[in-house]
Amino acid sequence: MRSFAGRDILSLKEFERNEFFHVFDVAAKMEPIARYRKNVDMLKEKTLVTAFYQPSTRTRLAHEAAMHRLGGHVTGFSDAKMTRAGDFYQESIKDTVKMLEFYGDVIVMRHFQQGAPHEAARWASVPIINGGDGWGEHPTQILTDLYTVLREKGRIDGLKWLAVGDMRMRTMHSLGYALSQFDCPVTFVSPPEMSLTEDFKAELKQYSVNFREVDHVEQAIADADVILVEPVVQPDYTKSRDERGKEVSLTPANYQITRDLLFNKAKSDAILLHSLPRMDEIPSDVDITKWSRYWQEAFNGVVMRMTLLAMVLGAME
């Protein structure tokens, strides 16, 4: 197995099955640090640079919190408009990254252009972690979700997944690539205009992913062990910022996971994931049910980022 030291985390296409489990084993060792709110000195001589060209709450702060938990330092930007990368000069990714690599030891980048972190990795002498690239991928989120499933269910193989939302989303792409390494049938539910693209379906078939598509969550929820939800009311991920300019429509019932639906249709031991933020696709009264795991998922997001930072910086093997 390849060492993770110095490695870029760009796409889950690049992960082999044993690498997933190796990451999860390291995460289990890191988890007590976060659970008991400790700060250690594992990365005390290292600095994380955050380069966020799109808004973020969880991904950016989870990486920053992870670095602090490991005793490291953080610098960077959360709004490209406040930098030369986003003002009049529109500094290129190459030029920006060639500067950032002098300021830290690892860079996590979120960008509205698909492939931007891959472009950064071409020029950087330090590891690049993809924090989400347009409609491309979001590898650290799906690693978090898989780790959450493993911790909650004790296994990943043999579980049936239901993925609800906009199938153009980067999380859905990373999910599809990841499930190619596990024995996990997945059912996708989305509005027709947000369904799996023909190119992505061809990729899923190429990677031997066992998948199907249905029109309504009620057609698949009874069999699901893991229910992963993303909004179908989406911003445009190809923009640096897409603020609401008018009233946003509500989520149609086909794509909502309600308390009644869970109670009447779902398995009693199914788990419900959502990377957040949410709108009305999961009403707040679901939060206190036995199915919800999105708060545990958020906690595990810090654990997973601790794990990846420690591994790419050579502190854990």
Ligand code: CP
The other form holds:
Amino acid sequence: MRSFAGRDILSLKEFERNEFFHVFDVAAKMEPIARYRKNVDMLKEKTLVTAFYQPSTRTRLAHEAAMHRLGGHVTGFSDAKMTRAGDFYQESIKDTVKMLEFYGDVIVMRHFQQGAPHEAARWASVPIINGGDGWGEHPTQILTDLYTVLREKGRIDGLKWLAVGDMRMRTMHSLGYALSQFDCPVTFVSPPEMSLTEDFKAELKQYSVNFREVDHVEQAIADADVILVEPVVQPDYTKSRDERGKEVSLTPANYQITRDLLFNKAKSDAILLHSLPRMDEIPSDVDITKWSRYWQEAFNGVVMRMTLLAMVLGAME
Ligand code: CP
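Let's compare: the form predicted on its own is above, so bring in the form predicted in complex with this ligand.
Following is the full complex, with the preceding chain placed first.
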């Protein structure tokens, strides 16, 4: 297996099956640090640089919390408008990371342009972690989700997935690539204008992903072991920032996971994931049902970022 030390985490296309399981093994070792709210000194000589060109609550703060848990330091920006990349100069990715690499030992980047973290990785001498790039990918989120499935269900192979939302989303791309390494049939449900692109479908076929598309969650929920939901009412991820207008539409029933639907149609032991933030696709009265696992998923988001930081910085093999 390739070492993770010094490696960029840009895409789950690059991940092999044994690498997924290796990451999950390391995550299980790291988990007690977060669970018991400890701070250790594993990365005490390392600094994380956060380069967030788009808003984030979870991805940026989970990486920062992870670095603090491991005794490391954090610097960076969460509002590119206050940097030279966001003002008159429109400083390039290259010029920006040629600075950032001197300010820390690993960079986590979120950007509205697909491929921006890959461009950063071309020029940086330190590892780049993709925190979400336009419609591209969100690898650390899907690693978190798969780890959550493993912890909650005890296995990944053999589970049937239902993925609901906008199939142009970066999480859906990372999910598709990840599932190519497991025995997991997946059913996608999305509005027609947000369906799988022809290019992505061709890739899924090339990677032998067992997938189908249906119109309504009711057509697939009864078989699902893992229900992963993303919004269909959402901002444009190719913009640096998309303010909410006065009116936003409601999520149609086809793409909503309600308490009634779960009680009447879902498997008793299915689990429900959402990377958050949400609109109304999972109403809040679902939170206290036995199916919801999104708060565990959020906790695992810190564990997974601790794991990846420790591995790319060579503190865990
Ligand atoms: N799940 C996720 O990526 O959340 P943020 O946009 O808050 O980082």
